[in-house]
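Heads up, the chain below is alone and in the form predicted on its own; it's given as structure tokens.
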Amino acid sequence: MNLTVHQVERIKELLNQGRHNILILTHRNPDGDAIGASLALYNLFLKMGHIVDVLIPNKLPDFLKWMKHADSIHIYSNKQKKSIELIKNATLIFALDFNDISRIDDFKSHVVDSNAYKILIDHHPDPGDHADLIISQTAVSSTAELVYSFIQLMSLTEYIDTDIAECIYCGIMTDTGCFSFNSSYPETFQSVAELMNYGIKKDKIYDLVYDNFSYNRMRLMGYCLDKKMKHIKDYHTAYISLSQKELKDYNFKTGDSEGFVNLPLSIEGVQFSALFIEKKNMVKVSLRSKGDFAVNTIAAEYFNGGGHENASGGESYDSLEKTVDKFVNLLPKFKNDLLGA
């Protein structure tokens, strides 16, 4: 972890300086890594005797609500006044799993204005300067793994229990696609091996996350594969697009599209996949790739986003149809890269 001795001592001093009001933040549309990392720190700081809250911009998927104290998470879109009060009262703020302050949406200005000491823990490239201390390592599998390293570095492993270990494991498991990507370093598996010693049941966690979807979600996935997936063989690419009407037809809930962007990568020869989901004011864009084909540069240059080399996302403010057309028209620019990926 890229911290100096002085920085480590500074954080230890802060955490042992008495009872803090600690606020943990993560990004909109939180995934398993965001929630797992946040609740791991929440449960740990709670055991240390601090006053702790987790604040997210919008609701979390149902399949992540099994983690301990998930029911204590504050959702800004539901309780704006209470959320702003939490930010004002915070003495320490931990920002997890986002490199750009815009990813916390409407309460970002309140965080910027806060006098709390801010610590960013993240594994996405190019972190912004919205924190007093930045812990950023892009080679690490997940923010959850970084949180585990942080706990070790702060000499706080005595507080880790089964519940905290499960949160960390969930973050690592989901952000690596069950260890199918972002997991090429031995340290990741060393961390998982150590977490197993806390009594976590990895098969149970897998079942809670991946075998716990609604009937409507499964119907929607079938519809995507049968009617909505487009394969552009010449460019080793496939994509799925979903309109608001289609989402409504299948009673879409937050989290129902989790993993859909990865489905086309199972097609022989496909190196690049995309998922376009129409929202009220924009189109959410998710990009995935195999091999050396980098999608984060495409997300940043064309879709107001960014992320990892093989897993990125962004937004489009054009219509769904225009966004998909833009994507398809981009493919000739990357033909040589795709063929060589």
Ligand code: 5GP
Second form
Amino acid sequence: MNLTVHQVERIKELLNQGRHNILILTHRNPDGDAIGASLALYNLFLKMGHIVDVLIPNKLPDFLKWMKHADSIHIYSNKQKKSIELIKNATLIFALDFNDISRIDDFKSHVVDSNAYKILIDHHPDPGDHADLIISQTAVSSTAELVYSFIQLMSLTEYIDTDIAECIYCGIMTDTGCFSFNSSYPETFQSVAELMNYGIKKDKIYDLVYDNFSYNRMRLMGYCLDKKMKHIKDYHTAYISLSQKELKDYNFKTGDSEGFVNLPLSIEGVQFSALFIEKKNMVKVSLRSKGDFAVNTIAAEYFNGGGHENASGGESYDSLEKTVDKFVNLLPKFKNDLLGA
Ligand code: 5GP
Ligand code: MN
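Let me have the form predicted in complex with this ligand next, following on from the form predicted on its own.
Okay, now the whole complex, with that chain kicking things off.
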């Protein structure tokens, strides 16, 4: 972890001296890593006797609600006044799993204005400078794994219990696609081995996250694969787009499209996949790739976003149709990379 001895001592002192008002923040449309990392720290700080809150911009999906104290998470879009108060009262802020402050756009200005000591823990490339202390390691599988290292570094492992270990494990499991990507480092498995010693039930966690979807999601997935997936074989690319009407037809709920962007990557030869979801005021773009073909630069340059080399996202303010056209028309630009990938 990229901290000096002095920095470690400083945070240790902060955490061990008196009772802090700690606020943990994570990004919009939180995933397993965002929630796992946040609740791991939340439960740990709670056990240490601090006053702690987790604040997120919008709802978390149902399949993450089993984690301990998920029901205490504050959702900005549900109670803005209370959320702003939490930011104002915080003396210590942990920003987890996002490099770009626009990912907490909803309450960004209040965080920027806050005098709290801010610590960013993240594994995305190019972290912004919106924190007093930046713990950023892009080679690490997940923010949850970084949180685990952070807890070790701060000599706080005595507080880890099964619930906390399960939150951390969930973050690692989801951000590595069940250890299929972002998991080339032995340290990840070392961390998992240690987490298992806290009595986590990894099969149960898999089941809670991946085998807990609604009937409508499975039907929507079938519809996507049969009717909506477009395969552009010449460019080793495939994509899926969904309109508001289609989402409504399948009674879409937050989290129902989780993982859909990965589906086209199972087609032989496909190196690049995309998912376009029409929201009320924009189109959410998700990009995935295999191998050396980096999609975060595409997300940043064309879709107001960013992310990891093989998993990125962004937003488009054009119509769904125009956004998809833009994407398809981009492909010739990347022909050499795509065919070489
Ligand atoms: P997803 O496609 O699952 O929404 O996001 C995949 C990854 O892309 C996220 O982990 C995050 O790094 C990045 N990402 C997604 N949406 C955005 C966005 O709107 N802005 C930025 N900067 N990154 C995003
Ligand atoms: Mn992550």
